[in-house]
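Next up: a single chain in structure tokens, the form predicted alone.
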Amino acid sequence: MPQYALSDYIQLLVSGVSIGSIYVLIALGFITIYNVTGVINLAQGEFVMLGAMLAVTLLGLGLPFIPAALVSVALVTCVGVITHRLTIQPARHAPEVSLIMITLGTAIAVRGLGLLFWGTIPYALPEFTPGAPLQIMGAVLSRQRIWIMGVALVVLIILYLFFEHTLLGKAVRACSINRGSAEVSGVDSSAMSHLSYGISAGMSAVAGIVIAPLTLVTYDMGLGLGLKGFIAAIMGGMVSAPAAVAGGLVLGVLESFTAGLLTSGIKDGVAFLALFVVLVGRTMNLSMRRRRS
């Protein structure tokens, strides 16, 4: 049995939470259209596909990397909108089984353009800040990662501030809340909604631009990284961000050691291992509420 030094478990820990701050990404996305609307939304693994490929696509055509990333992440967050506006709202009263085939059809169909428009070639983006690797207690960590684990907690810094300390936040919120209730308080619960998929798609679009860098861009990178964000999110229960942060770090912890220590064919089963011990354990503690009543 090989033997591992304390750098080498420092090592796989910090990959594990930088790639566990990219779930997180993802899973608030679901979270927030979730409690708002009520959907599951499982196209939002292709709004990260779209982030980083209209990132490199900028950044072909000549604009500065900033600017790119920025537009990038506005452009989507309006394919967040168009798409609440054009497949979610029409059928909003339509039964949760029908919309969650609607987000699924949007996924493929989303999916389907970006074959059409960007192919099968993977396109690479450049690190924000390249250099040697930077040591730490012995373990060898790419500027990268510190940029995704640095630009993960920026963002829930501003979900944060927004969410608690802005009118316009805490109106979504009351939505998510008690949707009738705040309708009755002059709320705008569509354009809540709107918001809602706007906010999620360009929260997915920031993960997808920031990972890019450690991993080729290809049309259907979204699907994988979109499937973990919803285990992270069914960790946190669908309702609860801070839950959705713990799961989508630990999960990303637990697929960083299950390659660094076994074998990394088997690290996107943990995921989906992880989601099978939440939903038993869910189900029998459902079972003994019933019990108990």
Second form
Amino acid sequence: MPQYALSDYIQLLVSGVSIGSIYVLIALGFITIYNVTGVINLAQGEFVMLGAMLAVTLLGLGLPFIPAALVSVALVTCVGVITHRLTIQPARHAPEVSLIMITLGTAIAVRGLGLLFWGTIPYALPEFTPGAPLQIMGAVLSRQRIWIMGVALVVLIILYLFFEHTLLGKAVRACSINRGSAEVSGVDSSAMSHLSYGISAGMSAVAGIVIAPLTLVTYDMGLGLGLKGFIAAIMGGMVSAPAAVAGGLVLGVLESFTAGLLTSGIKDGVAFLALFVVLVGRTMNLSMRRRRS
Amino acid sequence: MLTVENLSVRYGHIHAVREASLTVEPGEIVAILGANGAGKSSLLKAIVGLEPAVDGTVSWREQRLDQLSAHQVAHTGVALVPEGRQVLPTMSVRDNLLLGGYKHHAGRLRDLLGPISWLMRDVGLQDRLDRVFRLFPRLEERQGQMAGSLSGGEQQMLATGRALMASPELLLLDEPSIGLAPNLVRDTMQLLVGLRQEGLTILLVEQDAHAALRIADRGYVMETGRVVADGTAKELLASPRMRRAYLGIA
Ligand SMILES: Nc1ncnc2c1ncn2[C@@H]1O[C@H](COP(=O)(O)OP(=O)(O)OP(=O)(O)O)[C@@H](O)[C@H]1O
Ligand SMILES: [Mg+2]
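Could I see the form predicted in complex with the partner chain next, after the form predicted alone?
Below, the chain from earlier opens the complete complex, with every other chain and molecule after it.
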């Protein structure tokens, strides 16, 4: 039994929180779209990949880092809106399962196009501020992890301000609560659906760009990250943003501790175990409530 | 003037409204009466664009509404107080009212994306809020409360206040008095009379035919999707057939 120092735990915790922040951004993308349009968008992970890939490509074209990142996020936001316009809106009266199949098709198509454009080779995105890792209470932290947490926090704050303190944000929420009554007040609910797709694609692109320096960028990176974000969203009940934040962070920390203290081989299994526990818990909770009533 | 001609609404094979025609003149209060399932709500929904009309036309002040979607109809000065209130339960009373007036801000980026606290300083918005609070002082007291925690009667006030925030010229109400105590029903009807004096045109769907016809100028009676009778409020109240069959008053 190896001995661990406090600094080891801190290190695992911070890595967990930083990777968890990525899951949070993706999970919030899932629930934003789900709340407004009722669609579970299985192409969410592809927006993550596109964000990172486009940033790499734009850097390669000679753009400085910040413009490259911003242009990439803007482009992916547009891709999100276009995806909704072309694939979801025409089918919005179709059953939920059909819509999910459509998003799955979109995911496969985007991944395929990614393979065509960028091939199978992994690309690297430089760290935002290269340099020696920081030492905090004995734990060694790469600077990029600090960036990940900082950027995620900023995105969360912007999202909070938008949804709680602007009329447009409230109109989007109104559509997610009661589309008909929002429409009757003059809210263009299909524009709000477009917006929700754009916001959520843009957020995922940010996630892709901040994680890229740690993981390398490949055409299929969206698969795994999208799945983790989805699981975090489900852990949070699919509707509540604070719960999705908790879900993402818990998942990241669980993975990090399993990988650090046990073996990294079962790291991915942890996500599915967590999903299993949450789903079983839900079901038991539901059936218990049903029995009581 | 609102003109509905040969309007039909279908849900799959259910023919909810069949070739209904009616008119509402400016400044009138017109009642639509009829038993449960007669198609009254479907008719209102089709007028505001919430349900597509499979046939027929709706025009309001030389404008065709039947090709518009609901949010576009809102911009033509038509507002609906929907059946069952349909307030946003997890949002505050104030937010419900703000969203009711969304159409005044829809094209203005500054209003949409600026902090709500700036928006609240908008003079037009303040006037609209004041007017609603004058009509429903209870809503002012409960501004910060979640709409879902209001009583049924208060939610009805909120639903009406929200529609008024759009400063409509034509107000459609779908059973605004359902579930209210008799004195609140009277208040509701008085409120509508007051609104008409301010220049609003009102189309009112009511179960309580007696209460509705007391304030209405004219009425239409619907049965299984069709308009089967119409006339002035007096005529409808006096007609023995109406009294027996549709109005539920002996
Ligand atoms: N969304 C829907 N899907 C299918 N059928 C519907 C739908 N809405 C209404 N109907 C049917 O259409 C018919 C007319 O309904 P509608 O709600 O317009 O009646 P109503 O006159 O408003 O009745 P009430 O007085 O009970 O509110 C009814 O037979 C109803 O079952
Ligand atoms: Mg009805």
